Structure formats: C-alpha cells, structure tokens
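What follows is one chain in structure tokens, specifically the form predicted on its own.
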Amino acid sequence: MGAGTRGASGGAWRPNPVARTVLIVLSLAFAFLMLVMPLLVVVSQAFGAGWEAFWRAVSDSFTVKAAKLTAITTVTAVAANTAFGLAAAWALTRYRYRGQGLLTTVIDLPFAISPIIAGLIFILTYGRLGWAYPFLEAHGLKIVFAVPGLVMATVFVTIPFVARELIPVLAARGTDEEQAAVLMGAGFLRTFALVTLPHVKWALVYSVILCAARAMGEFGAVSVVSGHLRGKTNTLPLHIEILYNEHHYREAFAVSAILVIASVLVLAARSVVETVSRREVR
C-alpha cells in the first residue's frame, strides 16, 4: 500500500486515502494513549476528592515554597539562556573563526548528556570534593544544596533551546540588511535592535516559551544538586516526588495538576505565537 499515487498520465502526486486514514488514526491513537490519557488521569485524580482537598494540597506551605522556587529557577534560566542564545546565534552566523564547530557542539551537549550526569558535574565541581569548593568556602558562597545550584543545573539543561531556534533563522536571513545599516552609519546595538531583532522576534519568543516549559519540569539535574531540603531547595517536581514516596498520592496528583495546567498554558502561548507569526509572514 503506497502512501500516494500518480495520475494515469504521470501527473501530480495524489495522496492514497487509505494510507492517509491509517496514518491519522495511528497518530491520534498513539497521542491519546501516551499523552492525553495520562494527563486526564492526573487531572481527574487531583480533583477526585473535591475542590477543597485540592486547594488544601496546593496551598500547603511547602507547595507554595516549591512553586516560588520553581518560578525563580525558571525565570532565571530563561533570562540567562536568552542572553546566551542571542550571543551564540550571532557569533555562529555573523562571524567566521576557528573553533566555530566546537561552540556548536558545546551548545548541543545538554541534549546528549543525561540530566543526572549534569547534576553530578556540578556536585564534582562545586561540592565538598570539587576543585572550586575551597574558593567558595573562603568567600561564604554555597552552590550545591542551595538555590544557585538549582539555577545553574536548570540553565545547563536548557542551554540549547534559544540558540538552536535562532541559529537557522539568522542564517537564513543573511547579512545584507545589516551591512546596509552599518554602511549608513548605524552602530552594533542600533543595527541589532532595528534590523536583526524584528526579523527573529517570533523565533525568539517561541524559543523562550520552549525553554520555560523545559525549565519548569526539570527533575533529574536539580534532584542531584538540591539535597532535597524540604521548603528550601525543592522545586515542584521534587516536591511531587516526596509526596508520592510518602504515599500522599492525592496531594501528589494535586500538585502535579499545577504543572499540567502550566504546560497547557505554555502550549496555548506557543500556538498563539505560531498563528501570529504565520499571519505576519503572509
């Protein structure tokens, strides 16, 4: 059964209706079983005991502290990676130099390294056995088992999202307009703000949304560097794990629903950005 057929005279390709139906049904079935159904289970379990039980779980002091810490790490990681992503994308698409391929490889590194390994890297660097620990101890600084460690681990795992979204867009735009602006006397910042940024703004917004979504749900790396100090270094994913391990299943599902709702909002924002950007292109 082919995916499509050609006309009798060898004309335009026509989709095979049977293949199209089978592929659509398989895709929808897989998406429902692996994505939609688990999320529906989480939401139904979260509200299974009623609104009051749900509110007690999500308004608990430890849950509120975990939510605030998640927001702090997410915002900080997104801000850091936005700045780095813009700089890296500019450096890779506007200049030619030795080591360019190495920078590209380094950007992709978090995709290849397990988040657990990423957490161990920070432990071995900034922990008691790390080479940086004497300096940190002498200056009263704490990275591991503290908020800075959570932020650094989250930044590490989300590094590629902004840069990788901007690099192909900047490469496709070329440098003609920027060179024209420079010839007309515009400086670097003016050229970037008035020429470059307007062309990549939707890709930047899209990448920031993806980076935020990844940062909110990060578990592996922050789990290693957090020390699981309840009320101090536990983000929402870590707090959910503690509730589940303590057999507080209803509370765990209630807190999980917060992340599910946040994910839905992120998806909605992404859809809006995609729609607006397509309209602007047209």
Given for the second form:
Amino acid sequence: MGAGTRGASGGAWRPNPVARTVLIVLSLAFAFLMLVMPLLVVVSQAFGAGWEAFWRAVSDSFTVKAAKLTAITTVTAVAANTAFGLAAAWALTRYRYRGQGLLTTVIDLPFAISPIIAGLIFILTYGRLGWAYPFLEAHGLKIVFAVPGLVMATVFVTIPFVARELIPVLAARGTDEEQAAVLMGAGFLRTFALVTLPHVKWALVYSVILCAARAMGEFGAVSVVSGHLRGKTNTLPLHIEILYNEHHYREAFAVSAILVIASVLVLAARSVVETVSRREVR
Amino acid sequence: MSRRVAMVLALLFLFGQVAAGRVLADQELTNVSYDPTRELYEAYNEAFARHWAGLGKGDVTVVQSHGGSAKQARSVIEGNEADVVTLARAIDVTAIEEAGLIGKGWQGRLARNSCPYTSTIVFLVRKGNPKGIRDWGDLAREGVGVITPNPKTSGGARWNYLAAWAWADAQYGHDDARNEEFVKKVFDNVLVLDSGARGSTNTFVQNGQGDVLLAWENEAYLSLAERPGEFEIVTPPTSILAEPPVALVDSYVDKKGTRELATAYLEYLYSDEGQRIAGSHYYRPGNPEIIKEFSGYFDLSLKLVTIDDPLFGGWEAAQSRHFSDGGVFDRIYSR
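Moving from the form predicted on its own to the form predicted in complex with the partner chain:
Once more the chain from above appears, this time first in line as the rest of the complex follows.
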C-alpha cells in the first residue's frame, strides 16, 4: 500500500512517483546522516573497549554524582513547570483580562533567548555583584555556583514545554463541561480534578516527557551558573564536556551513552503515550 | 543504674568535645584551577589529605574546578567561593584582587612570586623530526607547517608568540622591526589557527596537521605519553618562563573559616613531596634541588625569559602592545 493507491481510488490527486522516491530517499538519508549514524557512533564508541571499561566509566564516583544531580535538576524542573504550566494554561484559557497576550509571549521567551543569556541573567541577579546578593548573603543562601542555580537555569529553559502543550488543548475543549460542573455545585478544585484534568491528561503526560528530556540534556545555561565544581555542581552534560576536554574520550562517550539511552527511553515512553491516548480518544 | 550514669557521662563528654570543636567534621576546600592541571591536583590533593590527616587535623576533601584561566577568575569574582585559586597567569589573580576578594600584595605571600611550579613553551614534532626543527629560527623556514592557537583568543598562544618575539629580539639585536618581520614569517607558516590550546593539540595529534606544534611543556609530555612512538619533544635553546601563580582568596576563607587549611594547602605545594608531584606531572618544580631529579625530561640548560623582562614589561604592557585590537599581532596577521 503506497501513497499512490489513495490517489488512484480518489482520482483527485496523483503523486509524482519520482518526487515520492526522491523525497523518501532524501529524508531517510538526512535522518540517517544527521541523527542515527552519529548516535550509533557514540554508542559503539562507548562500548568499544568492552563492558568492563564502560562500567568503570559510568560507575566512577564523579559520574554517579553528576547523574544524581541531573536527576535532581530534572525532577525539580519538571515539577515546577508542570505546576506553572497547568496554572498558566488555565489562566490563559479560562479567564479574560488585560495582559493576557503579554503572559502568552513571556512563556515563549525561553525558546527565543540564547541559553548563555539565560545563564548570565542569573549570575547578574544572584551573583556576588548582583543586586540580590546582599540579601542572599545576609541569609546564608547560595544560588549561583550551587544546586539552586542549576535548578533555576533548568527551569528557565524548560518553562514553555508544559504550558505550550496544554493551552491549545484547553482552548479547543472549551468551558461547557466545566460550567456545567460548577452549576451542579462543584467547587474549583473538584471541577479541576474531575473535569479539566482528565481532558488534558495525555497532553500533560506528553509534555512532561518532553520537558524531562530537555531538562536532562540542558547544557548552555547550566554551564554558565555551574562553576564546574567537581562532584558538586557538575551535571551529566557538563561532566561529559569535561571528560572530552581532558582527553578521556572513552569515558566521555560512555557517559554520553547513558544520556542517549535515557533519551531513547523517553522517546519510547512518548510513542507509548501517543498510541494509548489515540486509542482512548477513539 | 550505674550504667545509665556512665552513659549520661559519656554523652556529656561527647557534647563537651563537640562544643570545644575537638570532634573534627569533614573539612572541605575548593580549588578553582585552570584546564591542564587536572591530573596534577588529583595527585596532589590525595597527598595533601594524607599529610593533613597525619598532622592529626582530620579528613579533608578538596573540590576541584577546571576551565579557562580568565573564565575561572571571573566565576570567583561573581561568587564561586574558592578557598584557593591556582590559575595560569598572575593577571587573572590580580583581577580577583581588584574585585576586593584577595588582599593586595598577594604575590609576595608565598615564595617565588607565589609560583610553586613553572612551565615553558617547547616544540612537539613528528617522530624522527623530519623537518629538522631545532630552534625558533626554523619555524620561519619555508615549507614548515606550524600549529599554534590564536593569540587573540588563547592565553597559551600568547606565550608562544612572546617566546618567538624574545628569540628574535636576542637574535637580531633588539630591533623591533626585524622582530615583527620574524614573528610574521612564523605566523605565515601557521596552517591552522585554532581558538584554544586543546584545539591545536587535537589538530596536530589527532588530525595529523603540520610539522611542529608550539605547546606547553606539560601538555607536550601528555601527548607523548598518550601516543608513544609518534612524536618527539624539541626544547629550543631559549624560551619563555610561564609562572602559574597560586593564591588564597581572603574573603572566602574568612567567611568559611578555612584560612588555616587553605594556607597549609598552598604551602604544602612547596614541600619536597608537593614539588615532586609537580615534577612528575611535567611542571617544572621551583625548588632548584628537586628539579634536578627530573633532568631526564626537563632541559635544565634552557634559557628562559620572563614576562617581567624589560622586553615585555609585564602582562598588562605586553597585552596592550601586542594583543589588543590594532596591536602588533593584528598588524602581523592582517598584512
């Protein structure tokens, strides 16, 4: 069954077979050269010296600490952005007020701003020369060059993921069912939990997965605020860069393989979610 | 009953000890350093921890941070709370001093201008030295492919450039025009001008470009150790003395109460053990007796010019004359 059969039976649209072949070959070749092959190289390099060398690299105490830190920043960023995303999507689709457009635009900012600027704004705000520093210093708090800064930088770059995904779903759904629930006496929380949430369930899961994938791999903004303190503020992507720069190629590839495998798992989770949600909608 | 009394007494004793600060908690020290010192400090930190524990002062963990020297200094200024900095150039430590974090006159606090070890620029050539490169003059010969990073972007490359300048100055009798002409010839021979020292090493070692790499002595020995049998090190008769300084960050050690530990950490770099660790990681120990133990790979007859030589007049003067926009290097490279 090719794309042509449909055109033949409908009679309205007949694709050019040459264009079809060319397009398929081009996109497959592009995907292979740009995505699949380099990733395969990383994985094969990682295991090139055998399981034992791979295991030694990934069980190194600095790698384990970096992995733990990445887990912390990812979980916190996802939790924060899920809460914010739900609130913002609700606020943007259920109420009318001045400044609505502004909020929509602001949510998208992290997509447009370069990660280095995202990092620098935190340094300039919370660093020793920043205006918030005297307050932090007086209360014994540390943000940049410490874990809170890493979490904030990660939250910053992943802000749009959940909100962007939920807004169109909530907007398309309309407010009829929620109004009905409210008329029947349900409170805000009850309406939200029993009417709104079930509708956006899959969109939410989907966006959380993407958000997690992006948070895990965040490099730019985090690199600026990290200070690169080994075992303290090095996340996995930063650790990989350091290993690579220090001629530890095998170890760098081994640790990269952890991130690649994690991404593949996330993508697998995403397609499971897509399949399940499509079945449910039908 | 008496057992309970004994337990209470033991607990009280313990509290007393804690209150008196005698029960030692794990101490932590942060060393913000530059890129190529990772292996050096990995070994040194272990030795220092042993030494410190041996004095009965308890366990110490040293947290390392590595990166470009200027960038690392910047992060300390912005609030990365290093107890000690061990950077590539005095000018970077001075930047931290100017930010008010390190006391004035820091360079006089420790011996030899606060530089426990030094390094220099040497030539890494391919096995057998097919182009017969022996001295700086050979770099300007026709058909010699030179690899060095860009002095505009790389701190290391500035040493390369200045070393070539110093050689020419001695060779041509202090004639700036001829110095410039010579250095221009060397840069005309540069095949790939990478932005950083690691990039140049990769270009020469991994990608096989060029006949000679201008490199830090310690980096050159690392390349040699990584790919045995492929390269040789040529130490020219004259080169430049690079003095990577170490310093205590006063504001941060006082805030954290780590002054005693941080002072001991830096001073131990000058001990026989500290000096030997530097030597075995291809940094030249400052101790004239200990460097002799490493004469196997350090050419001790090498004549070294320093950045404070009247020829250059210190980093700031050299920086503005040679590497600022519109400086000598710009003239050489745009002609």
